[in-house]
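Consider the single chain below, provided in structure tokens and representing the form predicted alone.
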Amino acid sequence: MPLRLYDYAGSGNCYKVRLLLAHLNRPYQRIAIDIFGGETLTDEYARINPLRSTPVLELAGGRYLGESGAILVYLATDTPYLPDDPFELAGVIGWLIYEQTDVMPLIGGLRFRMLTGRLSPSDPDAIRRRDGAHDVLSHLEGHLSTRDFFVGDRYTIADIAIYGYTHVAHEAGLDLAPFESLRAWLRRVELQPGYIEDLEPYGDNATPGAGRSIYD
């Protein structure tokens, strides 16, 4: 059977898989889920994933792996996108974990508020999320102004994860110009084989009121 990814086609964290699969030139069977439209509010859903989140990789034998780090990790495994070295296997495993708990919420979770509606720059949330979200930028500026890429000297899921959301961040309303160091790394990631861009815009259905979701 081959792989199935259900995904939302305006959701970075589904992104990253998509891309990750690219880079590996591995076929899938895509579904779509519209997360608005309150397909995973279902009871069949839930039997897929309790979490009612996207992604969500179906493998072999009806087994379902959810959590976009996790599903990111079991592609990677015996590929050059994971390191075998301990250390540097650490430090992937590190930066998926600040990919979600910082850049995903302060970037990402910006982008999604500004885009729908729920939020306007001048809102006290905007506001903290921009001065956050800088800081996370500061944070990346500083680590990749000495390397290339995020862990050791190659490409890896870690540069996979951060890149889903920081690519769009100026559809956040933030500023990317001041960051030399990163932009330079968003270039070096558009430029590695098998790279597609399909981030598709947010639905009519993402606006508040409009729809249901594990978000409203």
Given for the second form:
There are 2 protein chains.
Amino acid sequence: MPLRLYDYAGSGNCYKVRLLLAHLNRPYQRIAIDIFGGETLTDEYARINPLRSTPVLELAGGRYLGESGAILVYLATDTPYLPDDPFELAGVIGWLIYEQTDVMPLIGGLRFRMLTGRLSPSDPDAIRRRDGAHDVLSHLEGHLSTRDFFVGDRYTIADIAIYGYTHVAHEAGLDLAPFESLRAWLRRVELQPGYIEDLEPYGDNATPGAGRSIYD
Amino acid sequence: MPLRLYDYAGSGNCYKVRLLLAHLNRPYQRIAIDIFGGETLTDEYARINPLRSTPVLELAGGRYLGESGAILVYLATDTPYLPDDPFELAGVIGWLIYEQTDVMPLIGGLRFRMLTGRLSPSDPDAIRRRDGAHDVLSHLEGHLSTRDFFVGDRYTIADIAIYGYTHVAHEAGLDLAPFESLRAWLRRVELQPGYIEDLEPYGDNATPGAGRSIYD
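Let's compare: the form predicted alone is above, so bring in the form predicted in complex with a further copy of the same chain.
Below is the whole assembly, all chains and molecules, this chain first.
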């Protein structure tokens, strides 16, 4: 059985996994999941992933793995995309955690609200979230100011994870002009062998109340 | 040089690292960091950890590692506390991420507010946070209802990470009585060789405005 990926097109978390699979040139079956059509709210989906999030990777033997960072680790083990060195491995895991605690909620959460019209740019909540996203971008910029990639001297799943939402920061109404090192790093990611672009952002059905997103 | 741990006594994130070091019987030098005394706000501390959080592990050669989950991975590599199998390794990383996105903010964040008097039990924000923490406890309970430990059949850093704040859930005003599997698991953790108890919770100086905590 090939790998199966339960995948929502508008999700940066899903894109990360598609991107790594492309780098690895690994075949897989994509199962499109319509979050806003309620497809993660069924009992069947809860058996696949009790947290009801996307992506989920299905392996041989009916084993399922949720959480994008965990899927990246699984696929990258014993490849150049995950370091063996304990200090570098730990550094990658630290960035995978920061991506989910800060990058995704602040940049991804704001992008979702802007693209679906839940917030307008001048809304106080949008301003507050832009300030938080700016802090995240500043932290990433500071780290990249003396490095080409997030960990060690090469492209790893730490870069893939952080690229997932930072490359669409402009869709959140964020201006990347002041973040020179970050912009140079985005270009470096896009030059990696096997790089593929993201799918389309949220479709017409991503309307308020039509379902529950990871950002709610 | 022995390992050095920059450590705040009231932090569950720091306790996780102390607990693993005790299991591993690894000597280290503890550097007490007083968050509320402003000791993470200095320029010197920003050089150690730009995110200004605790814990931070200092290694030989002036290398620093922040983020409790990352430190656990570093210390547990090539020990029984971190699985080699890629599926189990990925499962551990998934729980380390969930612990930081959900367990720590909801249970740890509520505990901090209750212990320092920032919230009273009947405050609407306390009620909202208790509901969120209850969802987290239910998810953990569901997972443990058919397993002794979070990943595979043995105690790993996934258990250590989740134990960090769940063992003090009562200090957040949460009632663990309905969570039978979780309570049995807490006892199993406490029977592991080398187990040590947590240090005291927030000291008298953990007063509003005295500094910035990870929960603010």
